[in-house]
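One chain is shown next in structure tokens, namely the form predicted on its own.
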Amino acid sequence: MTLPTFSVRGVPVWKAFLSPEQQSRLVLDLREVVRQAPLFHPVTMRGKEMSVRMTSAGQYGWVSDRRGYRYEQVHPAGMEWPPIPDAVLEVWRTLSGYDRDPQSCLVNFYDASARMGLHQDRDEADFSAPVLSISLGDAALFRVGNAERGGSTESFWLESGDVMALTGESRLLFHGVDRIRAGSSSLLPKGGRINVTLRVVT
């Protein structure tokens, strides 16, 4: 298993694992999941739209309305998810260290003004299985805080070609996005973020 860069409050890091090469191939991959799952705006139980835009691929997407934050097998629109593409799945067991292939990938797309909130990931059965997320485009000022709202945060940044992973002890810190370095990365013709998250569900 590939050791990461650098550590983080117990969350592993590994700098620069897509090379510009893979990572402008995973894009191709990630057009043709929303080519068929197109992105949309969740809603909070409030009914304020995120900033964030989204869609998933796999047997399970996440989703978000009046109803509540949740997994659902099919798109908002009734299409069910697209296959996880083979080169996001190869990141996941290369360095995962878990023994399941993910369920959900999430797909996150960020403009310059987005913003995602503290917030713990535990819609999920079991907490043993790690969340894995890779970055392309633009950086985002990632904060990671406590596993209970309040205290000390620590924030890095992440680049284009990123992994990083809530595992162990990690693996229930609030975490968010503080904000989008907009134009620091040429991956995207037109600019901003996107965000893959992988997670075992049940």
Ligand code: MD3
Contents of the next structure:
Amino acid sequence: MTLPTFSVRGVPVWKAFLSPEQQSRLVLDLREVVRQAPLFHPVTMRGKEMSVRMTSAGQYGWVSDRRGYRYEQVHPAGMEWPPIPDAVLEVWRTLSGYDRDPQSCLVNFYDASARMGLHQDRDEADFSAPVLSISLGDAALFRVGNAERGGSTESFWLESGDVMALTGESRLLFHGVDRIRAGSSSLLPKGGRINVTLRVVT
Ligand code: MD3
Ligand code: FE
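Next, give the form predicted together with the ligand, keeping in mind that what was shown is the form predicted on its own.
So here's everything in the complex, that chain up top.
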């Protein structure tokens, strides 16, 4: 198994794990996912639109609306989520060290002004299953904190082709995206950042 480039608070990061060719292939596959299951702005329980647009592939997709957030087996428009692309599954099988395939492939799209506030991911049944994150397109300043809200944080840039894994102790750390460095990658013709997050849900 490939050694990570560095780890921050127990979160391993593989810099440029994906070649430019692999990144372009993933973008083509994700365009097909978005064609079948269009991106939408999730809405918080307070009725506020998130700046990130999302969609999913796989058996479960993450949705949020005024009723709350949860995993659903259908897109808000009613169709089933498309299958997780093989090229995405390949990354999981190489790096996750886990014997089950992911059930959810969340696709987050950030334009230049999108961000994601500090939060924990705890909607999954089994926190011992890893979460894998693939970054594509413009760089993002990622922030990781502690298992409880508050305290010190550390930030680093995630660039196109980087992969990060959240396992064990690091799985429940608070984390978020502070900003996007517009124009830092030419992978997406109109700019922006895609983050693909793979999870076992049930
Ligand atoms: C770090 N997405 O969708 S990668 C999310 O870049 C989310 O779009 C971010 O946070 C993004 O929930 C970050 C995924 C991630 C998931 C779980 C983590 C990062 C994590 C758990 C602990 C630390
Ligand atoms: Fe998260």
